[in-house]
Every structure is written in structure tokens, then in C-alpha cells.
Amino acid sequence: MSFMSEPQFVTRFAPSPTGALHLGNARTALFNHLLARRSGGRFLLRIEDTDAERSTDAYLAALVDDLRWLGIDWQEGPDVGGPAAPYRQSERTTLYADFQERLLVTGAAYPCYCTASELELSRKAMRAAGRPPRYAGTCRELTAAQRRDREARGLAPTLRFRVQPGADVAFEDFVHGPQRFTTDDIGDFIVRRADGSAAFFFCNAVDDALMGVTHVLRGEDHLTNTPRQILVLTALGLAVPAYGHVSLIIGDDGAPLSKRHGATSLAELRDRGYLAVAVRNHLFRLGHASAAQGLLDDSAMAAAFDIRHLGRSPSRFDMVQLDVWQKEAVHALPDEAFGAWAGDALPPPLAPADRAAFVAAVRPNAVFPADVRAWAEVVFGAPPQLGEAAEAVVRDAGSEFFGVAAAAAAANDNDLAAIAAAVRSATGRKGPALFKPLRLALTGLDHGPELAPLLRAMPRAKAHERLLRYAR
């Protein structure tokens, strides 16, 4: 199927509220989402909360409300309404008790009686003799006494799809071409569970032809699904989308992404700070080829993204090129958005202008809020400690070096050329000799953001008292 032969795409992110939204699934919303608003199509959002046990409207509200700070919306929703609702599968019970009624009539499907212990055996027997293990058919062609005998047993029945042998599903996936599955390997598989509930491929099946969707982009776990909904929609006479299975994300290690590569859901990141702009810029780039260069905005990314340019190898998820991108956009963000984001880690109430001053300052340095606040602790906080060698650097200036400075800090409000030009002229120093005892007396530190705009928003008072004790 052409990627462009439709003009309009419907794609949806279809997530199960169980747990935290980690960083694969972000990624796939984000991709459909891309997908949708570059061809001016729709993109919905879907809730699969069958699991009852596990689902809950907390995780809920947090998954909307992750995907709300990553910068996604959606046509279509739980929230929002549209056609097609309801969007949550639990409140679609009864359309795919249905579905799955036409199944049974025209024989597509039948009952299953087999246990779970059974099945368990059947499986380890056909390990034993070198077979994939797939459901032996034992229910397969019972008669209805039998199944009457079964049910007075008090045996309560799954509902198995019936899988045609000696034929092939074959489909074009968007990402990795060309698949074809055997339907010997495939086997009866079951599309009602015993307990009444439909199985997750079915109910997902049957709600994308439903909802009008035309591609399904999902992630390369979901690829064995694909043929059985194939099938499953093909029975029913419903129509079946295009399929594409993005590659998985994994650490720099090569292993699966998990706590010890850093963060693995949204709410981790933008707990320590991370901004959404500079989290979407790197998922963009995991696994999607782009010649786009820089902090990409949401519109700028929709014309970037190319389904084309996926790419079919594991991506690797680094936290050192994620900083990079927080790096970039915390430096891009306006100083309202600046102030906003750094919160409580900004000093307390300051003059307008003095705010400002010490955002100039501390930006360039500044990658988390307590960047921010570790500066503002440098700045307005109690005179640094030194350790043993900043010591021995700021007692080899002298008292002099230290009594001019201090001197021209008071009367040249803080100026850094000026205290510069003062000391230069009276004691000979210059360059790092000059430089490196002002920084380690002002800020107990010989790294950070430029010394002079760090003294402009340092209170003169504060100032005056850290060179001045070295002038003893």
C-alpha cells in the first residue's frame, strides 16, 4: 500500500491505564499523532481498560494528562467525544459480544472447553516432540451433545476464532515490507475468554475498523497480533488498515530500556524538570530518520515525520542526547516560561529587574531547576566555604588583590571590568591570575555561568562581604 494514496490519515493511540506512560508507548503517541496532523487526517485516542483488576481512572487521569504536558491532542476521545464513542473498551461490552454472536452463527468460531491445565499439557507435548506449541483443536468439531455435556459439567467455554489450515496472511507492513505468516502456525486461537471479557486483539481489532482508523502504527511487539486481526476483521467483513510496527527502544547497552538506563516513564522526566519540548525532540528522533535539524515545534515536527524514514533496527534511548536537548530548549525558553519552569527554585521575591538580572545569568548554566537553585544558593546564600586548594589559590592573591576589589565593587556597583581594571592596575595580575581568586571568593566555585553577569545580580552587599574577608 502506498504510504500517500489516502489523503487523510485516522490513526489512534489505544493505551491500557494499568501503570506510568513509559517512554515506548510516548513514542507511539507522538508518531500517530505526527502522522494524523501532517495529512490533515484524525487522530484518536482509544482507553483499553478491559483489564478491569488493573485499570483505574487514576492512571487514567495521569496518561491524559501525560499526554496532554508532551504536547498531543486528540480529535477523538474519552474526553473529547466523537463518532464513534464511547472510547473506553469497558463501556463497549456489548458490541463485541456482537461481533463475536456472528462468529459464532456463521462458524467462524466455536466453544471451547478445554482448562487451563489441559492446555498446559497439550503445550508441553508438542514442545516435547519439536512442535510450536499452538491449541491441538480438541474442541474443534464437538458435537452439540458433547458441548451440552461439557457445560453440565459446569465447564464455562472460551470462544475460539477457527483458523483455516494450509493458507497464508499475508500484508504489507509501512515500516518492515513484505510479511507473510502460515496459518498452521498460527492455530485456533481464543477471541472470548471464559469469563465473558474479549480478548485484547479482537476488541482492538474490531474497534479500529469501527472507528474509521486507516493506519495502525504500533509498536514491532504487536507484529505476531497483526495476522489473527487480519483474520478476525476478514471474517466479520470489516475493513482491515495498514499496518506498520515501529522498532522497540532500548538502552545503550543494547537491552531493553528499564530503570537502570534512567528514566522510563513521562512523569519520571518531568519530575527532575525535563522539559516536553526538548522529551518530544529526542522521541522524534528514535527509530525516524529526519534531515530536520533543531528544536523542532510541534508543526515543524508534523511536516518532518515520514513513516518512510522508519527505521526497522532498535532504537537507543540516550540520556546524554536527551540533555542535550533539554540543554537547548531551556536555553530558548522565554524568561516567563524560564521562571515558570524553574518554580520554587528561584529565590525569594526580588525586585523585577533584579529577577531578570539573575535569570541572565545563571540561563546559560541552568539544565534542571536545581541548577537554578544551587545558583541562587551561590548567589544570595551565606558566603561560600573553600576547600583546602581554592583556599591556598585565593590567600596566594593577597590582601591587597582583595582590598582593591572590594573597593571597586562597592563603588563601581558590582562591575567586573571595572573591580578587573582596579586590580589589575595594583597588583600586576591578569588572566587566570587575575580572574580565577575573584571567582573562587565570590562563588567558592571555578566553574560556571560568565563572572560578570553573575555579579551584576549578586546584591552589592554580598559582594563587598566575600572579597572583603579575604583583605584581612
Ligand code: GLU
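Just so we're on the same page, rigid core means the largest C-alpha set that superposes within 1.5 Å between forms. Computed from a predicted structure; not experimentally measured. Positions refer to the first chain, counted from 1. Compared with the form predicted together with this ligand:
Annotation: Cα of Arg270 displaced by less than 2 Å between the two forms, core superposition.
With the core superposed, Thr106 shows a C-alpha displacement below 2 Å between the two forms. Core-superposed comparison between the two forms: the C-alpha position of Thr224 differs by less than 2 Å.
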Given for the second form:
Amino acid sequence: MSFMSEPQFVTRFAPSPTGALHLGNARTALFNHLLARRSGGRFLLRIEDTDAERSTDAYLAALVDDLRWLGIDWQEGPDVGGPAAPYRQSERTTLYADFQERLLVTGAAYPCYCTASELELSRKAMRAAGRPPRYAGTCRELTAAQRRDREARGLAPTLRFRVQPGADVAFEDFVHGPQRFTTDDIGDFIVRRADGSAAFFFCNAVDDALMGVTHVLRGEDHLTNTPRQILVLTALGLAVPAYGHVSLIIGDDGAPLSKRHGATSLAELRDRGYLAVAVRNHLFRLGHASAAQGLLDDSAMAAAFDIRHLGRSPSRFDMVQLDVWQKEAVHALPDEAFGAWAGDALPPPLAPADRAAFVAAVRPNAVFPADVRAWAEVVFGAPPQLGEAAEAVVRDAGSEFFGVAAAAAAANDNDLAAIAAAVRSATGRKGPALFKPLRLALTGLDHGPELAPLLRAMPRAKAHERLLRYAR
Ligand code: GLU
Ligand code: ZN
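To complete the pair, please output the form predicted together with this ligand; the form predicted alone was given just before.
Every component of the complex follows; first up is the chain already shown.
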């Protein structure tokens, strides 16, 4: 069966630009992008910036940057336009006004004049009485005269959705299965704030309908919001999308992801030198059980993405697992991309062949640019200082060992096999007794990349000097 027989999904990512893109939201964006791509559908980016105080253009720019870095592209959005433009909610106020007016006219919503302090007082009283704090319904049945009176006092009303008691709201969550909520548990909620801006429950739902979104895949923290959104859409006669709520990401200790787990934002990982493909491959498997093995590129990932495999239990973000992907991703980098990734960790001016030799030598041991920097220091820096134990190993090998090694290195262009053969026949040493002193004298370390390519990358004079200093 080809994917063409699947319906084409229209999905979206709807962030609020009020902070750095955290890993949970990055995963949400990735999943929605994959879901649309897999079905040949559309993925759109909608900016939920009706909270003018907390939303900034700088956060929005960073968000777009982060998403693009992660390799996510959208067919509609604030920067690329599209048939449902504008894609910033702050620019959709007049559009919302029509729908709010409809709710008002049909009585599905009403103006609420309660002040913030009145509402707070009422919530406190409910909590004290052991009830969940909910809007008390104070302005639900105001007469026209009472409204005029409040308007005359200069009170700016919010617009509240009237939730009819005694009804059920049922829907099929494509992750959690059948859901049923009773409206008795849902208080009348705000659809327009006193300053005229649209409130989340309202504009989020209305925009999904107006933008033709078929599938809303988002974090579990929104599961209990869904019945309110279905009520709004139903009252307006708008299409209700399919909703699916994916489990939240937690740290390795089971607590919500926070700083102490290593990183919470995509930008932090990027700054530390993580490759996008590594991050994507970890995110892809968080809350999504996939049989697809190995490092997947975007199209393989899209083909392997399956909403039936989305999980209900919290998924652990694991820095150790992320580093496994990172290592794999670094190994898979084409040389050119490796150079770009390593950046100024690569030693400056190197002839192309020398640079290629160095990259070939250190790539297997590089997980971060800092590793490349450290090996560059070993290969191109000052002769290593040996610790006491290393010094003893080298001294034990003796001056003849290093005299022969230095001469063989110079005569054979740093070729390890030739050096080893010469030392072996002169001293009878072999195996670790042969290679360990060589490695220590050359690098100062008893671990690291394979010695032969490392030596090939090392300037001839440096190798000679390092070996020669133990020949006396
Ligand atoms: N702006 C909301 C958020 O960032 C969107 C939620 C949704 O995806 O519906 O949480
Ligand atoms: Zn009120």
C-alpha cells in the first residue's frame, strides 16, 4: 500500500513566543512535521502571541531559527504566508471579532465584568470550601440594564463562554483513546480578555478550524483543555480536528525535565555542538516506539513515523542516549560538514591533505568540537608533559628504543608500521610493550584515536622531536 491511500494530514505547530524552544515543544514540532510529510499533507506554523506582555519578536526569531536548525520546514507560516494568513494570532484580532460576536449574539457567550480581585476572592472561597476553583457564574444572567450599569461604571468586560451544565463532551484521542468529560466540571471560560485580545481556548481552536488542521498532536498538558475547545468549535459550527496528546518528557530521575538534567532547550544543545540529526533521532524515539533502527534522515523518519505508536507513559530524555546518537551522527558527517561543525576547533591553516589526515584520525574519537580541539592540541601543540607513571614506561623502553623510532619515523614519513618494525627488530619488543611507550611519547596519553592515522596527521618534525627527546 502506498501512502497515497492515507488521507493527507494537515498539522501545525502552535508555539507561544514567550521563551526558548524547549525540548518537549521541539518534539511536538518534529512529530507534526513528520505526520504531515508522511501523508503528503501540509504542516503549518502558527504563532500564538496574543499575550502581548510575554511574547517578543526576539523569541519568535529564535524559535524560527531553532526549528530550521532542527530541519523542520513548514508550508504555511508567518514568514512564508499561505491561504489562511496571517499566521500570527496577534494579527488576527478582527477575524476573531466576527466569531466572538456570533457567540455573543447566540448567547453562547456573555460579557463578564468581574474584576481580577473579585475573581481571586471567589476562587479562594471555593478552595477553602474544598471545591475546585471555577468561575462562579456571577455575570451569567445579568439583565441588559445591569450590563448597561456596569458599562457606565467603566468596567471593561471579558467575554465568557457559557458552558451548559449536565452534558458530556466525548472525543477519541488518537493517543489516549476514548475520552469523556462532563460539562459540570468545566467553568465558564474566557474567550476574549478585557483588553480585547483573544484567549487561548478560543483562538487556538478557531484557528485550527480556519486553517484546515485535521490533526492536533500536542503535549498531554493540553488534554483537559480539549473539551472546552470542542465546545467552542461546536457552538460556532466549525470543524473539530482529531486530537492526540503525547506523554510529557521527563528527566532520567522521573522528574519534569529541568536544568539539572543537562539541558532543557534546543538552543543549549545546539550551542554545545550537538548535531540536529542526533537531537532529532533521540526526540523521534521519545514517546514514539519505533522499530526503525539507526540514524534516520528526515524522509526515513517520516516514513517510519506512526501515530499508532505514540506512547501514553512519560518518556525519558537521556543525555547518555543522546550522546550515542551524537557520536553516530559525527561519524556519518561528510568531511566538509565535519569541518563546518568543528569550526575553529580545527587547527588553522592546514593544507587540504593535512586537514583531511587530521579529520580522519580524530573523527572516531570526536563527540563534540571540544574533543577536536583537544586532539588538535595533542597533534599540533607543544610536546606533551608526561606524568610520573608515563615517564616510567617511556624510560623503561629505553633510549635505543626511541633512537630507532625517531630515525624510522623520519625515514618513513611517520608510517607506524615501519616504525614498529624497526623498533621490534632492534629491541625485541612487541604488542603493548612496543606501542604503549610510542603512544605515550607522542601524545602524552595512554588512550585516544588509533595511533597510525594520528601519527600520519602529526607534522613530521614534531613526531621526530617527541621521539628523539627520549633517545638520550
Ligand atoms: N500555544 C500553545 C502552547 O504552546 C499551543 C498548544 C497546542 O498545540 O494546541 O502550549
Ligand atoms: Zn463576571
